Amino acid sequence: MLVVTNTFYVDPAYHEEFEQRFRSRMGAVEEMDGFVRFEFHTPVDHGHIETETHAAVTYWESMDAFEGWTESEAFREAHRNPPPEEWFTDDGPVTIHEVAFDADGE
């Protein structure tokens, strides 16, 4: 299984708008072959966060399945109207990991 994490450094003033944007766009990725799961992670406020780090995490059966998503018309449509640059304090990375084993040792 493949795990793709897209990290976003969001200005706290735009947290709600950013989260709502993801909520309103759900649907297309779930229909893709090889898609397993989507998670949207938000930071825990522990009193001294200046920048909030969010993560959109998708799980895929394989690299081919993920690449099929990135090459699809649904992907282009989902990314057609990006949020304003002022919502972000920095560019975030995209990381791709393979699940080597889980808690069951599999």
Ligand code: HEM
The other form holds:
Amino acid sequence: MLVVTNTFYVDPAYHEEFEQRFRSRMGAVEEMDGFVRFEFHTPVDHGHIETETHAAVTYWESMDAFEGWTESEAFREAHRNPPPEEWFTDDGPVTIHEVAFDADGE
Ligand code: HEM
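Can you swap the form predicted on its own for the form predicted together with the named molecule?
Time for the whole complex; same chain goes first.
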């Protein structure tokens, strides 16, 4: 299984607005072939740091499934209207991991 993490470096002043964008997202990704799971991660030390590291994490059955989504109308539609640049302190990476094994050794 593939885990794709899109990391965002967010100005704490825009914490709520940024989180709200994801709360009200379209959710079209859930309909894609090979989609497994979506999580939105928010830092626990909110309010004590200059840059917050948030992450939009998706799980996919395969690389083909993930790439299929990035080339889809659903992806384009979800990203048609990005937030203002001032919400971010820097560009964050997109990292792709494979689940090598889990607690059951599987
Ligand atoms: C390969 C790169 C990216 C991945 C894997 C990714 C991942 C995701 C996922 C899983 C969603 C939810 C889609 C849905 O519910 O249908 C989403 C929406 C969103 N993404 Fe991305 N994203 C990427 C690039 C970007 C970039 C460059 C930005 C720029 C800041 C961005 C900002 C957002 C925002 C703000 C939303 C919420 C929807 C909205 O505000 O209209 N994403 N993204």
